[in-house]
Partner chain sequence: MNALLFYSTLGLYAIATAAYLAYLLKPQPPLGRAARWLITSGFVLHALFTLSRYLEAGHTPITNLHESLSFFSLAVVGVFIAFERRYKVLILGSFVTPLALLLMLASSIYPSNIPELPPALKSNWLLVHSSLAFVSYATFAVAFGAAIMYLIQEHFLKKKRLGALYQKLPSLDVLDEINYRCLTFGFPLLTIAIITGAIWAETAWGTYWSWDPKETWSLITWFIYAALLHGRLTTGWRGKKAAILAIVGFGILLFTFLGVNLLPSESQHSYDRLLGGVDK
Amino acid sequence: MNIVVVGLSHKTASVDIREKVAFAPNHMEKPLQELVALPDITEGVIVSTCNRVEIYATTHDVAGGMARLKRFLADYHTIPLETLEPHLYSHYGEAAIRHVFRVASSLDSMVVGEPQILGQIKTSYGYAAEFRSSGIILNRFLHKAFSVAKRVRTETRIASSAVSVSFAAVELAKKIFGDLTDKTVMLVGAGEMCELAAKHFLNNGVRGVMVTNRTYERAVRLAEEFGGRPVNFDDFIEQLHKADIILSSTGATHFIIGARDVEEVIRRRRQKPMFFIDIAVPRDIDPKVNDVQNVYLYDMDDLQGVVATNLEQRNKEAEKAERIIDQEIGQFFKWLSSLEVTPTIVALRSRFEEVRRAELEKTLATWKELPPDGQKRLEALTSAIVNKLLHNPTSTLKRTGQGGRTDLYVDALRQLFELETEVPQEEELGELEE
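Quick one: this chain alone, in the form predicted together with its partner chain?
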């Protein structure tokens, strides 16, 4: 049995292609059932996010299976296969396992290390489990992928670094204030960056928002949007002591917050720390503000510097993550190939037994003057022959089940003796657990 992956992602397809093949999250029953109804596709899971659409499936026939999955993707979304084909990638065997482990560990994400992808795969798997399109192999496979992702997350610091300016600002604030839940943010001026950063702060539990703007109506409107309160631009310095975090991005051509202002404010706050984030170019805040005790000032360049260091660090962490994945692939692959050993042995035995019994009955039916113990002795003789013949292949197969190219033997036996094996049920697999 082989695991195959067919799909496309932000790396191979632009958003106009990706949105055409996306599956609607609340209507997964139909595609999943159509997927496992395809010939020789035994199990299937569909992962569909804004950055990737992928099908994970199991099949005996790798080449045919992958072709059918590609055709399925095209047909289901009524796109000509020729249009889709250049954007699709497909993997099988070890490469497929590696691919899914990497995706789950967020190594293949647009923003490497972002945490959402794991949740998205879990949800996709949830649909597959609900509509019974996933079975024993994919169940085990995805659970393994989740545990690999967890290991990567705890053993590397791939997810700990913020790689966007506004995330970096939130991370810095956490290192200064610890808990953000009782903190207040003041927005000075407005702008896309500023609002984005404010949203990040709100998502991280910041309690209060104050907004000031040269045009007071703009401040009122923004304050409403964030559930905060507007502050008159003329006396915002007077209100500054009420804010812990100040996000500034006005169009001013000179500094609007000076070091002397801040010294005064920090005294009023009895030295409670303040974090100034200046995302305006040209800058709004005098760089000398950073020299005031218990005050931290980061401008756009500083934040981009933080992001750059984080990126560099994350690349190092990604290498560590790849090594973890290498280890885990070995383990899982071993399990996957050992999966078919037992049923193959059982099928081989019953095929031999079938032949023995048929031939024995033929002989017994025509042998008139059979001695009294003849039947017993013939039974013993034929059984002994069968057992002796099977002994070597069985033990070799069991041995290779603990590593080595089991799939070669299994395939050979299955073709040579025309065996039909059933995939074992979950409860029979306990002993194969790693």
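Given the form predicted together with its partner chain above, produce the structure of the same protein in the form predicted on its own.
FYI, this one's just the chain on its own, none of its partners or other molecules.
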């Protein structure tokens, strides 16, 4: 049995193509049932996010299976295959395993180390489990992918530093203030990036939010969203002393906060530190503000410099993650290969022979008067019993090896007779790993 992957992502397709092949998250039963109804596709999982659409499947026929999956994607979304195919990639065997492990570990994401993709794959697997399109192989495969992703996050620092401008602002504020729970943020203007940064600050426990905007109604709406209070734009300089962190993002063509303004504010605050984040272009805050004692000013270039440094650090951590994935691929591929018929028959005979010989030796050790001829007959008798017992299982395995769900029989035998002790067991299949 082979694992295959067919799909597209932000690396191979524009958003207009990706949205055409996306699957609605609350309507997965129909596509999953149609997927596993395809000839020689025995198991299937569909992963659909804003940045990728991928199908993970099992098949005996690699080339035919991947062709059917491509046709399925095109037909299901009524897109000509010749239009869709240039954007598709496909993997099988070890390459497919590596690809899914990398995706789950966020090494293939638009932003390396982002945590969302793992949750999205778990959700996709949940649909497959609910609608019974996954089976022994994909169950175990995806649980292994989850554990690999967890190991990557535990053993590397791939997700430990900010790689967005808005979150970099929070990271810098923590370095300046430490605990943010007693701090107040003021939004000057209400641009999208400023709003996003405010959400990050709230998630990190800031005490309050003040919002000012040239359009007062906009300030009121945003203040309500954040549970804060609006400030009239004409009066915001008078209110600055109440804020510890100021995020500014207006469309002004000149500085709206000057060095003298901040000198007066810091005096009213009795030199308590302030952090100004100017994410406007052109800038809202005079760079001379940074010369005021106990005031810290960062603009877009500063924040992007922090992001670039953090991205470089993440890329170094990604190299460690790739080595982890190399180790895990070998372990999973060993288990997958064990589902083939011949190694299972050999392992089963070896286990029965081991038991037969151990019991025979115990018997002979206490039956001293048994003559050599009797020992040979006893040896022949026990061998014949083992051969008779193994005849039907062996014949059945050989027959199913020519078609059908061989893996069902193989996996059952390996578990019943403990034939895979050299391959560690995965987490229980009934519960997704958190």
